[in-house]
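Only one chain is included here, represented as structure tokens and corresponding to the form predicted on its own.
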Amino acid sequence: MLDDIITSAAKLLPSDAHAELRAQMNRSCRVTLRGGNLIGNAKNETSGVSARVYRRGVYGFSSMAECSADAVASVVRAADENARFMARRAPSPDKAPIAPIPASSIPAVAPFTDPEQKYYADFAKAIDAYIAEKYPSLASRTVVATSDSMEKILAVSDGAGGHTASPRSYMYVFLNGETTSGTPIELYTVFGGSGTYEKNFKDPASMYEEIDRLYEHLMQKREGIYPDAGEKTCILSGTLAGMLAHEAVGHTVEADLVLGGSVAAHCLGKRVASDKVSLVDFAHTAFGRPTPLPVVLDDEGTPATDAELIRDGILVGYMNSRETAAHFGMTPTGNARAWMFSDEPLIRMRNTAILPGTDKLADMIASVDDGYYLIDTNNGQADTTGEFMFGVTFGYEIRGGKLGRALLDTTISGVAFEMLKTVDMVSDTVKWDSSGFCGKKQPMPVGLGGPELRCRVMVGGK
């Protein structure tokens, strides 16, 4: 755990401004098991300070790769130094302040350890050697341990501070095989969440029965077949929903990407999905239980609170900075998070989801007469356009209301505020997806999910 030499250092801060201190340490780890051998065994560890100062409308930032009261005071007085610096040059010296927000206190973090690195190679080595024994007529296997964690210890002028921090850990399990007629295919699946490798990983037995469905679902792709290309009725799985909301929602309504021209930027108070499509960036709660990946507190001092985007298919908000919120009129809900000591906070995703409504995935699959249902993903790419292109790994053709056979690998497409506007049946439950990084500029753990969506969009093919 990280030494807490911030606290007794807010001091330092400049009074006449907005000022952040900040030390932060994040660690990873991950051992890769290839057909039982081991390929990849890696443990690292980053440390450091920054500061960041607000004047005039911009801010000064410096950062120092040691954690020591030395560099604590060096940063605090670099970054001041260029706040005036840049502020003397400002383009618009009276620009709005940053938004305001009450002081408050945040929950003390909960102290944590990560565990030898043997713990991840053993466990590792007990899913292989379950795979292996099981399925020997795979072509291919491999297992992934990871993990990875942001301890941060924050002090701000005019909001809140504390300790804050979030680790994650998960098991990778890729399959791979052949279709009848040759072709490579693949399938993975994700255990794992919040917390530490010890506490989500304890008996490999309780992934036999996820890593069987895998199989089952890699064997029924070997006989598998390529959609029809053309725009489909298709019923979107939680974790296609999850992407959709995060890659083709999500981004175009970070506030930054607003003021750059993202397709929301004209379309607050309007109308941009069906009536049944509500969108919500949670912080640390949602549904009664606490998100894939809790955040409460953001680098700029924020309690985090939730950030309510789509209301009954209406856009209704952005996520924000306190500066962007100034902007806007709107209220800061602690979406700025900085990945690296070294970084500055940027307006990020915590946990995107669409929520979930009245229908059951039965009743969806059997009212669609000629369509899919579209399950797994393995990559997603949007623009702030709202434009998205999402490969489709695993699914099955409907027809006549009931499932056929296996889908191969093709891609959906289409225009996110457009294909949203034709859901017209969301089911009651909601999948939650947290094993990624959303690459912004800056690496970044973001959970996504959503329910299954009856919509129409545009499929891919062969």
Contents of the next structure:
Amino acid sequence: MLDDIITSAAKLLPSDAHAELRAQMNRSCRVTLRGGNLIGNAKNETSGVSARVYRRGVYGFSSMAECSADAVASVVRAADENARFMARRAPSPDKAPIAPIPASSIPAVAPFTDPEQKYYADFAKAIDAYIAEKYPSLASRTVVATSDSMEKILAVSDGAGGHTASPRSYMYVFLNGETTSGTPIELYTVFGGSGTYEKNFKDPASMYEEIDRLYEHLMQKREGIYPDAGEKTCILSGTLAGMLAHEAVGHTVEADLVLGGSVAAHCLGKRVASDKVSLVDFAHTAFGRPTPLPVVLDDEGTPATDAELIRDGILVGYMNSRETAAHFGMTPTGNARAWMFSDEPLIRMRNTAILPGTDKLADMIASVDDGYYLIDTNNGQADTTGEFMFGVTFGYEIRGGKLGRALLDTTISGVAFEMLKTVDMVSDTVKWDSSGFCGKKQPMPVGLGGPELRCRVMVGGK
Amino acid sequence: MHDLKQVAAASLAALKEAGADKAQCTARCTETHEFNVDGGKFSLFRTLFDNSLALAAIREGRRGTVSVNRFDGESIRQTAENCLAVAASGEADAAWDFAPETANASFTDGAPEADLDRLFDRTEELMRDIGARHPKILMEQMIVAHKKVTSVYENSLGAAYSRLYGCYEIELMFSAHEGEKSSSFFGSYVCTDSLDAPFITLGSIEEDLANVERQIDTVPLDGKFVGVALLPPSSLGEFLGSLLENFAGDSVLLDGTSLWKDKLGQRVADPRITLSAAPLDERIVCGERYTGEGYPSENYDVIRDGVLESFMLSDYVSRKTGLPRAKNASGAIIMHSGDKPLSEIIAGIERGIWVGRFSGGEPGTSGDFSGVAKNSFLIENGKITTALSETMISGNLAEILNNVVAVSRETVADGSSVLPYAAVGGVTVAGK
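Cool, the form predicted on its own is there; where's the form predicted in complex with its partner chain?
In what comes next, the whole complex appears, and the chain from above leads the way.
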């Protein structure tokens, strides 16, 4: 854990400008078994300090790979010099002063420790051995054991400071086979969530049932069909609804992207979805439970609270930094986060989810005469116009209200604020995912979730 | 400034002391100066001082790697011990090794020292040029940086390298706007070691800006056809990256799932296709000089005149499969130019699509791809006509490589790759 060299050094921050000082440590472990070969066995730790100073509407930032009093003094000095350079050469004096935050302190986190690398490797080997023995006919298999964590100590000239930490850990299992016509197919599943590896992974046997289900899906996919191309009535799983919430809607309502020209710039207060759709970027608690990746304080000194984005189909807010909150006259909710000590805070999502409705999944499937139930995805991309494309790796056709044959890989696409207006059924259960990184100049762990949605969407076919 | 040779020597000694049979160390210092523009306005100037120490050890055939960003003696000792603990957690595999003493070299290249005032002036000039010549463009984000990197590689078998280089990087993310209408976003990238030319003239920046300005008004394609996809360097690079990863990379050869696994020395592409991995080419800025495994980097052809000449394998997978190791690990891809001007290629396309960017599912080992053709134009009767939206394209990577209609005489060199415009047939284009 980090020693606190920050709190007492806050006095070094300039008194005539908003400023932030942060010490941070990132740790990660990764063990990769591919076909039984241990092709990756790595551990990483980085730490350092950074400072950011705001003058005349522009920021100066500096970082150093060292946690020491000298390094703190150096980065504060360099950040202020950079801010003064920008204030002289490219000021934005017309910007409103950044949004004020009352001074406070977030309680320090409980210490945590990573297990030895052997713990990861042994667990991964146990899972790999189970798959190799039970399913010898697979074309290949990959097992990945991984964890990462961010630990931060923050002091700001005005706002909240504190000591936070957010470890998370996951197991990925990839199974590969071939269709009856020889086309390679793959499916994967993820286990884990917030917390250290030792906390999340105690007994390999607890994963066997889910691995068996994955294998069963792979065998169904072997006999799978390509869906018919065109606009179809589909039920999107919670995983796909979460991806839609994050990629196709969430990014367009990040205030820096709004200022950069996203479609949401013209939609505030307008209908962007059917009245069955509400969307929130949760901070640390959702539906009475901790979020998948709880955030209590951001890196600008804003205590984290939920950001309500869509209420009953109407766009009601953006996610902000303190600077953009002042621009839009909104309240900052703690979305400005940095991935490493050498990164400046950017507006990022935390745990973005479409809220559950009242429908039952079984009723939703029964309601579709000719369509698809789309379940798993391996990637998704979206534009600032809200146009999105998601890969779909597993699903079923629905005929006469009943699930039919499994699907081969396909894609779905559409324009979020048009497609969301077609949502007419929303299930009562939210599925969360949190294993990935969101990419936006820096990577960032994020949670995303949603209930099953019935909607009209373009299906790519083959 | 740290003495990286001393850090490397201390690290190898610490790894030996901790019990390594063989050891490897890469120590690196990076100094970054970076100007940011957000939403069309300057927003940030940042200066970063970072270190990286990556250690690898093999003991009794077991390998471990650990990286940290500290160089002090205690950190080196602890990292070495951690590295051996990581190795001990693994399985013995005779294929792990480090490069033998094939070279002992020192390199200096690019522009190691930043000229920050001139860099700022060029950045301001780019903003002005865009405003004057492409007034519909809104710059979502622009990052202009100078990076200075000092690094040392040493292993216990005697391979040793040191390097100093510096370069300027320009990354743009932008879209075009008219009232409430907007184009899709698009990104341009250039790496250079010179500030002599206005940034707007580098790489494909000017062409990209002009194309995006013409993509504000789009129409969805009506219906479906199989035709020619004209891939400019921006999307050609994406397709080639997927193709090489799925057919020639480590994972698929280790698995045995590559469709090219038995094709070395055989024709896999149209004879007009030559693809090189060439970090030493003069158009590549500060390209790789030695691999992460300790071998000196050399240029090589992956495909020459349509024939598969080499896979892109690491030393480890080379030993596992018995196939030759790739002569560099740079990703600096050069596709050789053709003999037709781009205008002639367009004039010869009866029905096709210009694909500025591909937004699709990651193609798997089958090579099938399917996704949205972003920043695209319809080509009809030899002319680029309307900009398209919500248009899907699909096909197969291996098949399009054998279905080449033409390769352009023009190329775009952005400092990290050199690519022409390629027209390929057999692509399914589908609208709503």
